[in-house]
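Just one chain follows, in the form predicted alone, and it is written as structure tokens.
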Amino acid sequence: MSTERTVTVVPEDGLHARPAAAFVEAANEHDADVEVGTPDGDLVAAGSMIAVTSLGVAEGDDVRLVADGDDADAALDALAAILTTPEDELDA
């Protein structure tokens, strides 16, 4: 069974270089399958930079994450957390 999130990103570069380098690496940190999107756009793959990077979110977008695994609603928790901080206070 998948879990899914809306979240509304916060950093002021929106989902780029550094915020983007965290989020891929805590996507890949968890035990499953993620995938991230705009809420009525196709989904990509969370745990690759260049699949994320080309979804060109902005700050303030809305982003809609979607998981499947056993570690879903861990996974969720860590990429929103990215999502919602502000980048010069990530310790990517």
Second form
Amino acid sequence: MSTERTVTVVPEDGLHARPAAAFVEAANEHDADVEVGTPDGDLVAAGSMIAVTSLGVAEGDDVRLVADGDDADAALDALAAILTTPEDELDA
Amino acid sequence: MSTERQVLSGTGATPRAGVGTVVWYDPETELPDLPADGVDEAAERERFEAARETAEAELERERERTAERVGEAEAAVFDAHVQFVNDPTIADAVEAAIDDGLPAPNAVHEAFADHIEQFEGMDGRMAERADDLRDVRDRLVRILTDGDRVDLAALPEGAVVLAERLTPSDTAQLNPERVAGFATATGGRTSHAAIFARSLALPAVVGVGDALLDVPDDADVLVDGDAGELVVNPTDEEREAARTEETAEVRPDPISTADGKAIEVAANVGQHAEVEPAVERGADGIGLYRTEFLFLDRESPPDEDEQFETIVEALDAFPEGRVVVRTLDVGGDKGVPYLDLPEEENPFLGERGIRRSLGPDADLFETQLRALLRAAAAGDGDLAVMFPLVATVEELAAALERVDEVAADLEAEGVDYARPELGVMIETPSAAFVADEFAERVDFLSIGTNDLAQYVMAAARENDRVADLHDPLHPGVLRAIHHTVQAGHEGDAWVGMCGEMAGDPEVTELLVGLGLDELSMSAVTIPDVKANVETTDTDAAADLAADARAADTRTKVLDRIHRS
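Next up, can you give the form predicted in complex with its partner chain of this protein, since the form predicted alone came first?
So here's everything in the complex, that chain up top.
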């Protein structure tokens, strides 16, 4: 049973450099298998920096997160939090 | 080796010069030949794993060093690199290539190839990812081949690094205490390498082109970041001039002259990425925030919220200081594709600056003023707004009226706003002559010496044939500056200067003597200018300024400055 969520991206550079790195790191910290994509596009592995940055997600875009596994909800919470935090408030 | 003097032109990244010996840097490492008897797959996989760990450890060290030297925001690029090193897509591709019989370094090279090509084909931010991937690939290949890449962090004293291009991680390795500068074949003023160079106050010239590739290792060169030139085999005089450039310590707090007159020393910012380096070099605030960069390299103008947020960020960077934002200044030599600027016979005497804001760009002007008035209420620091190329009182009155209208609109809409300080940029002779009229109507005047010198001397800034005439030290320009300062003070306006002249440490005493309250410059020279202000005595400076104004030639002005 997978859970999913759609989130609007807040960081001004979208999913690039620092927010993308934080996002991928968080995805890999969870056991759940997480995929990410645009609402009507293909999903890619949330734990791959190349896959995540190649989505070209910009500020204000919606992204769809789909998680499958024991800590799926926790994983989605963590990833949604990164996507909705302005870049300068991300922990260094 | 030829010892003939040769000058290569590029784009200056930092207004500094350095002289030294060429060390060529080429990060590409040669791949090993394929072994005839095949590879030990398990051993190659282990080597790849070990290389990833080494790369991650290197990146952590470089991240720390960059955060310390350049800034936290710039260091973030290394977080991205760590994630690229550990990317499962890459790992799968590398292992598949090893299973196909490639040694680990060749497998790494192949695994990155498609992704690099894919990112290269995209525009803007995505093309930067291609650079990141190349950087990560070269790091892994170097580790796997025990590559003898030049260790940029351990260069000999006085080295000048030449490279086709330098990545952010390359540039952050350079120790400004030892390295004399760098020059690259590619890149522009806003490339990562150029921005890092400015943060590090390192002499640098970028975008020299293929001619750079012919400069041999061990050649003597002068990196002149001020003129945007790389001089091969410089003269003895040039070497001496570059060597005697000294840098002062950073003074983070506001300063005053030896006898106690407070002088604000602020930064000119033409790119958002220059805000942080300005803080780090001890700027009291921003004296010229050029909003043009928000409008360039895009298909349509930025909206109100985007401008609002960028300005608030600049204000938050100087909670105790002031940020002077110049409204959109296009026309002349500054084009913006979607603004449809007219072809003009004399663009510098044509429709530019406030003339466009009150004419064809009235809508953009209104949007910008809305963003500014909202930012004045939201940001930590104090906002000041100035209008460029104002020549008449009517233009100023019209601009001030627009501010009133926008304030009334925001009030009616119930939107939070505040009235910033308002000012005029003094760039035209007419503005200098009627500075008293302006001062009665605004809070401040800021002298743009580049354009003021151009118009007072009737000598175009970019025309080499009249370059000698385009000099703010001509008595004619000095008298215009002096008149502006006097008129400003009589009208209770503070008067600043935001042209190149303000950042020249040689003339700090003269500028204090002319009575300026604020000096704004490229962040790099802020420590030097602050140091000079602190040793200046205002009475002696006033004498110097009076003599310089009274001189009949530029030569006599220079003689007087050098005598003091």
